[in-house]
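Take a look at this single chain, the form predicted on its own, given in structure tokens.
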Amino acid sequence: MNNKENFIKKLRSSGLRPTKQRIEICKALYERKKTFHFTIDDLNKILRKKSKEKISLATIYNTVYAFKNKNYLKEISLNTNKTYFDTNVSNHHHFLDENSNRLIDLKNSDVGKVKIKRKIPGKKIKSIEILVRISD
């Protein structure tokens, strides 16, 4: 299967019609060598540079939402005012430089076992992700 069948078949799933401009926010989500961190900002420039399609801003937030929902991207949501994604849906921890406001992945062997020590009564952990800051 090539990649814009593997596009057609993600957005479909997604709920959303496979446009010319939902596959251009797939390609340039996708085809990458290495996942990445973006915000809805940075990806509307990135599309906006690279793609010949026009792409209106509520289609990204809605392809990048309906991804989200379908586990096709995570949010890492800060205490900025700016919503990360990542194309990297694992469980894995986060350096966030704060000079550039860029995160950095952290593998999850580049951190030690971590205890939490408090419960919270019908819940269980789901995940434990660590955003350590750094800065100049």
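To complete the pair, please output the form predicted together with the DNA; the form predicted on its own was given just before.
So it's only the chain below, everything else dropped.
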């Protein structure tokens, strides 16, 4: 499905040079079956395990934010000390399991239509994000 060539093409087409660090990070993020929710620290650990050559933490930060700007990653609104990212950039919502502190995707179709009845003059709605906290 996704392979090195595709990553290279995608990076180049969005004006990001396909460096070996970026390709490694693409592999870690996108060669997965399921959506991936992660912090920079999670990603750093995964990369260290995967490959012998260390990618600097600064590069991981740079790359993740570059990918976010290109809309290859989404930042998730949570109030935790670490920032969470999501490889699922489609319009969707989340369960947050308060026991395990884990996020679970909620497809848009899993949520009934949300109607916002109030308008703020001169402002447009950019997105609607729902966080459903669950626990045992």
